[in-house]
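Given next, in structure tokens, is a single chain: the form predicted on its own.
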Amino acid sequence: MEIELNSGLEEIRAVMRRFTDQVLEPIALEIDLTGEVPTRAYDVLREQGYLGMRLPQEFGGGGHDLLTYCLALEEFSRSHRVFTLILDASSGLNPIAISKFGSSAQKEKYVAKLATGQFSAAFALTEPGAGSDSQAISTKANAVQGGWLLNGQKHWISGAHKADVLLVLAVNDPKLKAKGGITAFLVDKDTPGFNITRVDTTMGSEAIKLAEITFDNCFVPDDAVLGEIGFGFKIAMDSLNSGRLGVACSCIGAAQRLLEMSVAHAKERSTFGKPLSDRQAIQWMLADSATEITLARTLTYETLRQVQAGRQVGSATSMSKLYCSEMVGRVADRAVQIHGGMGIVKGYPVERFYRDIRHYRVGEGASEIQRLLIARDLLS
């Protein structure tokens, strides 16, 4: 395994770093001070070309692999995770799933507006009966003259109550549910019968919102379909494989920024007379979150290369995001502990990141399911 980039790439991290720390951060300290998302974040992610950078360049899009979408994810975790949201909206889960398995028409309906940020996107998979037990869900869509009703639930879907179009799984036939029964939907947010009924705030970022969507007789023409009927399963799927390394590099952007900060407060903060830095117990607990740091990004950036080879990676995605999201955890209790009162306090950046960093453990695939996946695999 490798931890390098080669230097092409370390070239585009160097400037995504500048752009982190010179033009990201004070927003970010703007989105902790207001709990809103100023429409310059937008603004100066589509001008530097972060919105849609995954999605082709005939409609738009930067055109840019897996890796590089990776890269920026790492970077500006560093500094907020709204930015790694906002760039989901415009190039992740949704807007991939479109561009890779939607047809002329919805391409040309959809993709070129995600990629300058006119649109954005939510992926409604959740429900109040299946949550990481995505085969679960009890969305129904029942098939009508020229269309499709869709009659449910969905609920803790990331920013579907701004979303312009949402990619809906639903339940076409029953008996075969994930094995050619569940199909994927997308749905323009004025289309009658879809509702937004609540919305709810995280324990992260007061910025940071999840939707509840009620359809009530929601019709959907034909052409809403994306992909083959019954295999929108599939789709999930494969769109979160990817997702899942993306969330693992944004672990990672985070426990580095996490780390920084504790080695700089233990060079600054004396106690005793003495620098914390000089003491044991704090060496131990930066050592430790260094050495988890390097394991972690080691082996997601392996897994990348493997998935950029075209190669089959097993449960990798799986072990790259549950190693990820939980190092994220040890580093940042950590943190906080090193930084004493000023990691309990709101206003201090340590504080947020230990919230929110919170929501990896859970969302795209808990932990215990990511090793469901992982025994599975080695099982099988």
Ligand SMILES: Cc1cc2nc3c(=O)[nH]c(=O)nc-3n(C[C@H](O)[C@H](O)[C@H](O)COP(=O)(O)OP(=O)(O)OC[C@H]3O[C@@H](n4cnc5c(N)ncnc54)[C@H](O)[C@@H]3O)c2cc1C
Second form
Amino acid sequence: MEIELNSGLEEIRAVMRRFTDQVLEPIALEIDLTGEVPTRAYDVLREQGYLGMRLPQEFGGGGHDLLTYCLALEEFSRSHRVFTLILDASSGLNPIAISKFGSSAQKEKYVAKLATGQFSAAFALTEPGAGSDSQAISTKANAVQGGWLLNGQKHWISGAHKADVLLVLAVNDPKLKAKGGITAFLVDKDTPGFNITRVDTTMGSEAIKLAEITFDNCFVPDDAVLGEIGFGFKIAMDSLNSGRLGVACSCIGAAQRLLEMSVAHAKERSTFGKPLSDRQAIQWMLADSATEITLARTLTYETLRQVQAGRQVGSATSMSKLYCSEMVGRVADRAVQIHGGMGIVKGYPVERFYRDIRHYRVGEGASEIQRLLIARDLLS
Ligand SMILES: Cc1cc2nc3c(=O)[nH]c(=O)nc-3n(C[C@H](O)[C@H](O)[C@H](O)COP(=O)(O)OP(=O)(O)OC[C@H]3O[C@@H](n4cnc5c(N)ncnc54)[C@H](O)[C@@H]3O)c2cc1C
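What would the structure be for the form predicted in complex with the ligand, rather than the form predicted on its own?
And the full complex, kicking off with our chain again.
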């Protein structure tokens, strides 16, 4: 059964699928071999109009809606998670926050460059003492003549070591904290007092890095404030809310590819004189994965359609993120089992997918936090 977003988008999906298979997949193999992302990855995405695809057209963006953006995330994650991160750095949490809440000067300064990929962005909320409990951040913003002094530390910030502009959440009023005491700042990479103090590699692809940032009397001018003073936590939560649907679609794309690889392998590989696909034990794993992917699409696409139509969806974005991120873990586990040794040995895509998808249950609100939000909505 095909679960469609809408018929117009299904034509766009076919174009994205061809691009992913023919252009992105060879680059994905190169990334796996070298552990580096070649500049060609950015070039091909720019040439096809995918960089900045969700940013306003007046600033050189593609002007596409959330549905089309999520569709691109789904299709690109069939190949390699790196491509979804490149999309996010040019059209995700930080770029969308700037184009939604930024002043005209901030939009002029950043959005056109983000749209062409000349700039990349990062979103800095998490700290050593504040992960799931993001309201507990302690990076300070003290008002001084003409601006603010930032002091504190962030960690595990995706792509921060290569970002040109960071959206940094800092506390300007410790008494109010998330209730009007946290402000969002746009910090340029070369600002004195801003330092990348560590770069971590994740358990997934070598090419995916997270950075630790230290702010040491880092001065930013008043016009670096994004939105209103004290409005930062709302900006962060607004960004993360639509980000959850992007994560859900990325999980669906990866799961679909894992299922396709599993079906192909089950048909090709024979044991004891028969293809694996003739064995009921294998068929049941394929059937379970197909059923869960269909459920994931149904929930996520319906939530996307309602969000796009401007309806209140309660905790449905959390449900989509929760279900899809756990679903892809189960699908990946079955794919490894069906592939046997080929699912474990480095160099085969199933092994890399298995490691790469694990973070989806942790980043952008872990499963427990999504359950907490769903239950809160239910009980309120
Ligand atoms: C690949 C990756 C990319 C990331 N990129 C970014 C980024 O770009 N920007 C950024 O700001 N952050 C980023 N992060 C950080 C991410 O947002 C945090 O890791 C996440 O919020 C969880 O915080 P934590 O790791 O401190 O875990 P903790 O908050 O310490 O939680 C540990 C475990 O306890 C559970 N838990 C916590 N509180 C409760 C509770 N009340 N009830 C039940 N269970 C609970 C959690 O669900 C989790 O399973 C990234 C993380 C990863 C893994």
